[in-house]
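Presented as structure tokens, the chain that follows is alone, the form predicted alone.
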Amino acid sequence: MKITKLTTYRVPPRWMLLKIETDEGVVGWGEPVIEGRARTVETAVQEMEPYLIGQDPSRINDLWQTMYRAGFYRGGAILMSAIAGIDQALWDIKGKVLGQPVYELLGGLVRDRMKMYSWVGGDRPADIIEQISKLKEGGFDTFKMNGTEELGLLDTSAAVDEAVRRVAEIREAFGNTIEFGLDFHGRVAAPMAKTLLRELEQFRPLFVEEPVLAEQAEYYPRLAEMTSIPLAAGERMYSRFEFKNVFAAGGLSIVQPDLSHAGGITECLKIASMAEAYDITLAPHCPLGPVALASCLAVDFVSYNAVLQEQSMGIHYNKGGELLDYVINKDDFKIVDGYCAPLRKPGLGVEVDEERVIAASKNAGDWRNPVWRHKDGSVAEW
């Protein structure tokens, strides 16, 4: 079997799907994208084609190493996202050829169902109580929300009080019947992180995500020493070589690699195993589409330390497209009592609605996150 063609489709709301074809008619799907940089990743995928066309798709390890090492310059959000989507599609092909779900090829199930959580609140957290109440009726009991709006390097007590008030209202409304994580989203710099963590500790959030940005990872162990809140990070780290230094330094309780950003299934399995050696739990980042989620689940179901899985159904980013819009086997993605079962079909287990994808790709816009500014006019982290 040989790889014959790679085709990319940018689709709403902000995703890109990749179809890899073979000379024997077996097709694999991947999801290589950086939100807001889809065209750049698309070009990177096209630049990988010479390493792939005419090659045996079953040699995933060799193809991965070739894409990673042969170009001399390596790593980073764009190149690793391009590799990630290609890697997903290759695993999809291998599973379909062998008639097995990918997780069976990786050693088989380590659990029977995977705990899922849902986003609430939007970019600027609002209507959280109402949203949690509706999702709770649907079986969810675990959530994530943005912890703050824009926050200055050194901000006011009023800004801190507003973040604390929002969390206090959640605990008052729901007590311990739910759990929730708080995403600082890179909006909180080191000078404010200590203050916020200390003030929020009394409400026992499940975790705080990106307490500071990954480029300030030296603060993770320092912040962990002064709070009992588990700290999570990893969505903006792209290879085991970035994660290894963070693991060795300590501070993280939860690691969140993105299966569409951090080299795909092949790389994220290694990151998950490294994390397990440090007693760090795994909760893959996934505010993306169906192939990304299916890839996350393939890793979750073979990783002992996987504890939570993000998913994008109903997320505030989804304007013009939803995860199940592009899926034929919608029932396989059903979340029951907050859990998802293994996807049983061969490969990644997602049947992509190709006609819908092609149609949607013809009118896909270029998604960009908003540009926020502080009161003094300087750019704020979104």
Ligand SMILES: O=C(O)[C@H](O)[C@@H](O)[C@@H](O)[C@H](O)CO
Contents of the next structure:
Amino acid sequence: MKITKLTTYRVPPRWMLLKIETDEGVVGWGEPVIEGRARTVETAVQEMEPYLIGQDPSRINDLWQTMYRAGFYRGGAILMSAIAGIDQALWDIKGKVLGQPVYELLGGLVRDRMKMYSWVGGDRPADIIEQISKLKEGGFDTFKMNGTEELGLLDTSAAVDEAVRRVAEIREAFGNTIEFGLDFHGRVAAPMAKTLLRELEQFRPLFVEEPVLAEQAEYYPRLAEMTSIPLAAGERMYSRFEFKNVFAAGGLSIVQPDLSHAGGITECLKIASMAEAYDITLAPHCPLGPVALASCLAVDFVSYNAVLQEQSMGIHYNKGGELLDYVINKDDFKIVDGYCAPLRKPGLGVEVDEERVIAASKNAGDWRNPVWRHKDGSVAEW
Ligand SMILES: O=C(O)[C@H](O)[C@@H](O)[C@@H](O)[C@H](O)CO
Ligand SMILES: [Mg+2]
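Form predicted in complex with the named molecule structure, per the form predicted alone context:
Once more the chain from above appears, this time first in line as the rest of the complex follows.
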């Protein structure tokens, strides 16, 4: 079998799907994308083509190493997202050729169902109680929200109180009947992280995500020393070579690689195994589309340390397109009592609605995250 064609489709709300065709008619789908840089990743996928066209798609490991090493420069958000989507599609092809779901090719199920969580609250956390109540009726009991609005490098006691008040209200309203993670989203600089963590400790959030920016990862062990709140990070790290230093330095309790940013299934499996050796749990990042989610689930169902899975249904970013818009097998993504079952169809288990994808790609738009400014006019982390 030989790879014959790669076709990318940028689609609303801010995703990109990749179709890889072969000379025997087997097709694989992937989701290479960096939110807000879809066109850049699209070009990176096109630049990877010479390594792929005419090659045997079953040789995923060799194709992965070639894409990673052959261009001399390596790593980073764009190249690793391009490799990620291609890798996902290659696994999809392999499973379809062998008539097996990807998780069977990776040693079979390590669990029967996977715990999912839902976003609430939007860019600036609001209406949290109401949104949690609604989702709770639908069976969710685990949520994530932004921990703060924009926050100054050195901000006020009032800003800290505002972040704490929101969390206090959640515990007040729901007690321990629900759990929630707080995503600091890189908005909190090191000078503020300790104060916020200390003040939030009493409400026992399930985790605090990106307590400081990934480029400040050396703070993770120091912050972990002063709080019992599990610290989570990983969506802005792109290969096991980045994660190894963070694991060795300590401080992380939860690692969140993104299956569409960190080299795909092949790479994230390695990251998951490395994390397990350090007793770090796995909660793949996935505010993206259905092929990305299916790839996450493939890794979740074979990784003992997988504990939580993000999914984007109802997320505040999904304007103009929802996770289930582009798949035929909508029921396979059903979340029952907050859990998702394995996708049992061959490959990634996603039946992509190609007609819908092609139609939607005609007006994909160019999603960008907002550019926030502090009161003094300087740019703020969004
Ligand atoms: O935890 C999450 O889902 C992420 O922080 C998410 O909010 C961002 O990755 C966003 O998609 C960037 O455009
Ligand atoms: Mg996040």
